[in-house]
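As a starting point, one isolated chain is supplied in structure tokens, in the form predicted on its own.
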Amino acid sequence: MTELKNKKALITGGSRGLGKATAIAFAKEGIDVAITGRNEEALKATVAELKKFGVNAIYASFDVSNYEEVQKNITSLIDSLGAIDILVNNAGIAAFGTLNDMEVAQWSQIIQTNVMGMYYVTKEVLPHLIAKNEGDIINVSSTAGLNGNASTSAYSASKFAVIGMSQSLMKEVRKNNIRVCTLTPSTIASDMSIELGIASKDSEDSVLQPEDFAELIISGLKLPRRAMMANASLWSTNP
């Protein structure tokens, strides 16, 4: 089992929902954590929670869909951490609407954030992992990236693209001792899901919780370095 204490992790979209749950799970394992997001107050509050576990916790507020902001802030975060071992590409947005009814700008922004944002961040982190000849990248897709549904064309297109990019990267960097995992969870009672009306705050017994997602990531990271969780789907036991 791989020891996680004292490793350094970067989590995008880390101030709430799945990202925050993952950051807290990391801190409990003794992992130093850098989180990103667009809400500085939420980032500050989450960092304060993380520091209670005795780890180094930092943040940067920026939009992953802007490459110049990504370049500047990822460099600064890695410099502050002193190294990088784990990247969790979690930042993402969603909206529902038919292909014909959704505004072009909104459709494009979903692709820009969910696909290009993941690409930008990974592009800036990857050279550091290659230089170490070791690392882990966890890319968050969705079951919406496995099957399209009515009114999810933009979100599904973005998450299908994430799977393709992630699986290709996995095959590129295995030779560098870098494990790339593609996660495709079904509905989780995250802040985003609740805001979209597809999950409820009171659904703890029937819908997956962010902590379940975080536990899956921890389990994958703890595998011996010879083993890699390349793909994983997380489903509720309740139909």
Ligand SMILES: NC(=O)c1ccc[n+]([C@@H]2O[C@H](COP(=O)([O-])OP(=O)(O)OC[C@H]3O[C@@H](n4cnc5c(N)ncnc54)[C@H](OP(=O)(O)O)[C@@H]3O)[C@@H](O)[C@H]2O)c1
Contents of the next structure:
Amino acid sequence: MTELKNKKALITGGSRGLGKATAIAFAKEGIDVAITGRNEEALKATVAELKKFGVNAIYASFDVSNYEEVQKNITSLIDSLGAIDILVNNAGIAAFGTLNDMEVAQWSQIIQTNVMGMYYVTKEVLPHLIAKNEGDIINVSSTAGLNGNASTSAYSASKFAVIGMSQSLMKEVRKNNIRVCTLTPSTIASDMSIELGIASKDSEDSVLQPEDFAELIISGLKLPRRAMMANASLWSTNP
Ligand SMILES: NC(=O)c1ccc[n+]([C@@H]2O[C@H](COP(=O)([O-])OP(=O)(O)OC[C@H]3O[C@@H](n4cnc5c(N)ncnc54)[C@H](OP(=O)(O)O)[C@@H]3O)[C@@H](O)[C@H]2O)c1
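Same protein, the form predicted together with this ligand this time rather than the form predicted on its own?
Next comes the full complex, and the chain you just saw is listed first.
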């Protein structure tokens, strides 16, 4: 098994939802964590929770869809962590609406955040992993990245793109001992799914929870380095 203690991880969108659950699971394993998001108060609160596990926890507040902000903040986070072993590309937004009804600006913002944001962050982190000849990148797509549905054109386009980018990267950097994992979870209870009206807070027994997603990531990372979880779907057992 791969030992995770003392590794250094960066989780985008780590202030709440799936990213926060992953950050907590990492901290429990003894991994130092840098989290990002736009809302500084939420980031500060999550960092305080992470520090209770005795790890180094830091944050930076910036918009992943702005390349200049990504460059500046990722460099300073990696400097503060001292190294980087694991990147979880989790930050994302969603909105539903027919192709005709959704405003051009909103459609573009979904692509800019979910696709370009992931590309920008990866571009800044990757040279560090290549230089170490070791690393893990976990890219969060969705079941909406496997199938389009009425009213999900923007979100599905973004999450299909994530799968294509992630699979290409996996093939590019396997030779560098970098494992790239593409995740396609189904609905998980979070602000996003509750705001979209596809999950509710009081259905814990049937709806996936952020902790379930975090467990999947931990089990993939713990595989011996010769083995790689290239793709994984997480479904609710009995929706
Ligand atoms: N929940 C589900 O059912 C589900 C299922 C499949 C896949 N996913 C994917 O899982 C990921 C996490 O989703 P979630 O449910 O945890 O969503 P969430 O509760 O809405 O959290 C999203 C996180 O991303 C950050 N974020 C959003 N836009 C950002 C931007 N432009 N720049 C920087 N940070 C940004 C948010 O922080 P700020 O708002 O402070 O920026 C927050 O930390 C997303 O990629 C989502 O598409 C979710």
